[in-house]
Amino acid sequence: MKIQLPENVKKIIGSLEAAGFEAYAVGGCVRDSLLGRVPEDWDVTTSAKPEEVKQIFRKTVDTGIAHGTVTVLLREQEGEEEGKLKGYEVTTYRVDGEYKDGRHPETVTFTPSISEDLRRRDFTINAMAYNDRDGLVDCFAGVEDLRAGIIRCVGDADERFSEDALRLLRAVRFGAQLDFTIEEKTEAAVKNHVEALEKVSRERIQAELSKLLCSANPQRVCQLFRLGMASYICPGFDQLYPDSLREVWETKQEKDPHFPMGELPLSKKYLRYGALLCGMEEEQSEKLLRELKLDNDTIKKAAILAKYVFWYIPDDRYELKKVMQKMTPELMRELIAMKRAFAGTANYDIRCYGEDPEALCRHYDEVQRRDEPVYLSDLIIKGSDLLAAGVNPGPHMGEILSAMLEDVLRTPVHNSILYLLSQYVK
């Protein structure tokens, strides 16, 4: 079974091996490769100790060196005297102590036996490792739960929960992301340790359940609330009401492989946690967001589509615009997908009887073709045009220029500076 590694992993390869030390590529990046995935990171595992590994390569960072971990560094084009380096973490073979804390071994034992590093490992999927000398090492059956779609435990899955609760969410986050299974017996050990979950830090929590709703499986997020963990996520995570989620994804795409939702970036977390938050309002999603601290830019834009996903906006010019005001422009286009690709599912048909998400989008083309007035930037009249024309600095003058901006939301031809002033100067 022949992985082609990238120049540099076979230079770090060649490099430990030359000095009399076994390496190799280990985990997912070798789990990826085998699916025809391109891998986003390249880890490597040695018999080498981390003060050796240093001794061999010129540069490297001390990353995680009690654990035995360090990261080389090597310019991302052969040859290269500057350019930008790249960092490749190297780990000696380890067993891991005690986890007292439910996340971190107490110590660390460096071992020389592959097989036994590999053992430490949470699922079996990432407990391979290649080199082009000896090919693939697959101690736990790896590759047969790849053919079979199953995430699985290495050993005893008690065991390998009890160790790191984060594994619990890595379990289903995996699922989501492969479109696994989560076997029989770890799903039911699962089950019995999310309350471990309360020893997670809420930044880490965050970003498994970030790579869940970003993959193209969002629905899986279901299954947090079927096995319990929702509750461990933050405070008001297990209020929510997931099922719209699954309804777009597990329907509405199985009919159409291109329907809306799918046109927006799985990149943006702010969408994906906009559609799992749907129909909360704005400040309730802010709330629940800071607990998971996420970015302020995700919250804002997130809680704006959770609260307007499921509200009804008549088929208007003036409805939309008024709408639009409370976010820009690309917000609103993206709100509207969403509004596409959520018509049908019982909670949109309930909350937004009667709307015409195609009607809004010809609206939205329109106003933008037009370039109709929206926001109060948008007035042909400023602040210092009122001044000039004599109209005293306060309150007032707020009133004069929202007064204006209505009017030419509906009338967007009166945004002009000889009809305004007539009609609002006196």
Contents of the next structure:
Amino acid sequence: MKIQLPENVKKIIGSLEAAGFEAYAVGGCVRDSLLGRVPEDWDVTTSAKPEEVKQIFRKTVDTGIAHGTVTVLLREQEGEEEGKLKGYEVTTYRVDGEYKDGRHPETVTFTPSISEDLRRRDFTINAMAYNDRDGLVDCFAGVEDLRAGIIRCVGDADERFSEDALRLLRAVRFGAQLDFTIEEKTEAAVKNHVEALEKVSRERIQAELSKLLCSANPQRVCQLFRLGMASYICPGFDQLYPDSLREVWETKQEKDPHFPMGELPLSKKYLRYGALLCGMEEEQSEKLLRELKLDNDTIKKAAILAKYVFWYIPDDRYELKKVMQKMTPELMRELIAMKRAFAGTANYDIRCYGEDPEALCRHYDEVQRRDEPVYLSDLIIKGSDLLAAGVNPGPHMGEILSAMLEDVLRTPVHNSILYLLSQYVK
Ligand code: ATP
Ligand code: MG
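Write the structure block of the form predicted in complex with adenosine-5'-triphosphate (ATP) for the protein whose form predicted alone appears above.
Let's see the whole complex now, leading with the same chain.
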């Protein structure tokens, strides 16, 4: 089996070998290459100690010396980024000591054996190494599991999950990203160890959940519920109803001509969280997403989408514009794409009975095409115009502007200085 290593990775492995050490590309990059996917980053595992790695390469960063990791910086060789420095994590073969906190080993020991290093890794498909000299090193039948589409722990699953509870989430996340099945014993062990998720930080939980939701199979989020993990994700998570999201993916993905076009399939985080929380009140969504330590932009957008996806909008341009005011034009387009995707799912059909996403889409295009006023900033009259017309400063000014906006929402041609001043400023 041959893997096309990037030139820089060949260089790193070659330099380590020339200095008398062993070195291999390892983990995710080997897995993804064998699957014909483009690896995000390339990690190297080596018999050289961190100090030795630092002596061999000119530019390095001490990423995690205690755990054996040094980042080697090399110039990119091709593509747009040409000439820019790119980092490659080079980690010394290691064996993890005892895990006492259910997350991190107390100690790590370096080892001269590649197979020992592979043994500490989480899943068989992540426990393969490759270099051009030796080909694939696959001590735990990772290729077999890769072919069969199986997530299986290296060694005893119960033991592996009790060492590090993050692996519980990683099992579900890789399953979603690769569309793989969690092997029977591994899945049984997941169920046995869900409580250990309490030891995992919210940030790490969120990172895994976000990768799961942004994968090709976000409906796998249902697995967190089925396996009993949901109540450990964050407060309120187990109250969610992920079946709408599942329905969308299962029924629409291939059949609905709009679906691949709509923005929903793009792996934008806020769209995926919006779809997960669909139907929830904005405040409740924000609270839950804040618990997950998401960034403010994702929180705001996802909470708005979650609220409005099951919010009935009548077939009427004025009503549509009232909803448009709650969000940016981009988010509105995404909301309509989402409504199109969700139409036909059980909850949408109940909550939005009679709504026609296609009509909304036409109205939206019409508002855009005619450049109709929607936001306060579209109003031709500003506060300064009111002052110039003799209106006293104060809250009253805001009321006048709001009344004017209401008027032009219904009748866009009323957006003229003469008309508005004559009607609203006495
Ligand atoms: P991706 O980067 O696409 O999420 P990856 O497999 O590269 O996937 P990383 O988190 O980058 O995942 O880890 C690199 C490798 O380190 C893994 O392939 C695995 O061999 C090992 N690894 C990472 N996290 C753990 C863990 N919690 N327990 C055991 N091994 C792990
Ligand atoms: Mg990686």
